[in-house]
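What follows is one chain in structure tokens, specifically the form predicted on its own.
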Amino acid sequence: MNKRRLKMAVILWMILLCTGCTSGNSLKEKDSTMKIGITIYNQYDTFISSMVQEIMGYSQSMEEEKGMKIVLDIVSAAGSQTEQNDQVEKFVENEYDIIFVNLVDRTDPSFIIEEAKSAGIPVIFFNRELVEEDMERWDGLYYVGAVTVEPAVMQGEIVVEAYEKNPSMDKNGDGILQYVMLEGEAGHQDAIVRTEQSVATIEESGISLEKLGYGIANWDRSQAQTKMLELYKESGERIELVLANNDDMALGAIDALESLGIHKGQWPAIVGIDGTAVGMEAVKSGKMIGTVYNDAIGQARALMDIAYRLFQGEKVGEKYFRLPHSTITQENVMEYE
């Protein structure tokens, strides 16, 4: 099934100031009333941005549908845990009704869960899975996110199948594909599994890679920009593949080699994991060879879903709701517009 490219349309820092705002301010006031505490890791995250902007979109779909009234409180944690413990602690004295969480440190949730568990307000985490320990710790927990390994094959599918029809990646003809790393932050389950597993899934297919160095740029595209920089510097022409572990930093070292002023014709092949709308846009104009889409609308919606059930007292027996991906290449990325 097509799905429409997420549109990037709101200016993100206006909606994370807006704290306390509501969705739909033109509506009448109804009898009820879901008051819904979301606290984000970053506000520079892309992909995060289009979840937040679905959220509230679909939640002026369902004050309409549902007859009632939405109130979202979004703000950011800017990197930082305690932050984002002292945005629970109020959305707790403010008897939200529910609270998401994007966590900054995901083995770091005792005061959230504590806090939430004592007043008996449900939490949905998303995106940044806690570990399972931490979610068996109260019935209120709730967990919205992707199947975890499938990107990094994914990821990796994309590359093979490149590297089939295009054996010239290979620039210098050795049979190895010489190949840099650009991973989210140290220690991120995510980072890990998709770090290990697209390379893994390479070297599978019975394609040879080297390792010529690596990059922490912690999601971010100018962190990764600066790291390409630096792995350029060092190797250069030798580099034939970027494997990035989000759209971002693929987008940080499209960034470095246009700052080189190198032609796209000796550019490395560049692949990233998202699906975002400048990712889509980067492989519809040959800057990357594909990325894979990660249902930011699906989880925005799973997670307004099952906040009306708990709100409206029912009992949600799941605890993980994971949404498939999907690969995004030259060939289908109009499809995803």
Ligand code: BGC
Contents of the next structure:
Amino acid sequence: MNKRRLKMAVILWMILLCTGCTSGNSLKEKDSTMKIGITIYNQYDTFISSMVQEIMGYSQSMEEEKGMKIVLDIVSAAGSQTEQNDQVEKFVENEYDIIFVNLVDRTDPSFIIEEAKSAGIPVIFFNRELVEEDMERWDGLYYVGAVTVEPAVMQGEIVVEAYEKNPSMDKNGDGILQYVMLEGEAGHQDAIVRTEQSVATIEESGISLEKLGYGIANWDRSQAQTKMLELYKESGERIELVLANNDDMALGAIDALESLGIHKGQWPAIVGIDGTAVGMEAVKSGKMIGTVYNDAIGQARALMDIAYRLFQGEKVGEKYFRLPHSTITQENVMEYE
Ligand code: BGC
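So the form predicted on its own is up there; where is the form predicted together with this ligand?
Time for the whole complex; same chain goes first.
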């Protein structure tokens, strides 16, 4: 098992074993226990796994700081909306105080909303954004995520800056950057906006782009590797830039180039989004020209903070909580350690 698979397996193990776990071991005798049911769309997603890890760590500090007990019941829907609906039904039956939902299908939250609403249990959706009309269906619904357009613009800016510093990114010197796009899931709000706006930002700066191809790789590293192998077969060294909707897919592109034995000096410039630990490693080693920090820690903490406020009986007026991004390149990647 390589290091990445091992890490995934450990996180998966933590998720699967976490049913009913409490996040602290120095619990004081306490009258109040906050019980949170958490369902994620897929246990193999690197970004979501990092959020789950932070939720667990932060709830432990929250227990200590607030002198309370927190029970987290964390499950994966393994890509099935029906499974996720059943999970939420169980959370409701077990009278959990709050439910966090990372929707499988962002267009299909009706069952979850109705279940939670009829039981009066607030739901905080995160990362996979439902449409506003659904959010308006009950005032016990909240959303935690990132500012949507910002990372795409920042990704574009990373390319613009890198090109200004290093015009030889245009390997054939034709004054046009030939690129391929690795896209996240079709229909995911982030995939749609990132795909459009990164390109728009680069073009608005005056750089000409030519799209050689694209692959939908569903945020996934090995799917991206397969897509990149196909794209490379079609366009080979003509590819000067790989725009990936997230770091895992950028890493999949790197895996493809490495598996083809292509010398690093011949690689296209590769840029991701997320700033995951593995993504930042690739920036540090110069395999990626940069990434955009998608604040998994801030979003995880926001979920827990809102849960706490709701548990305390506070009326939380705002429904949307969006965290900002920042740009990571080789120049500042050390600051993120
Ligand atoms: C992240 C991706 C992640 C996806 C899951 C996006 O915001 O950037 O890495 O796979 O959310 O929904």
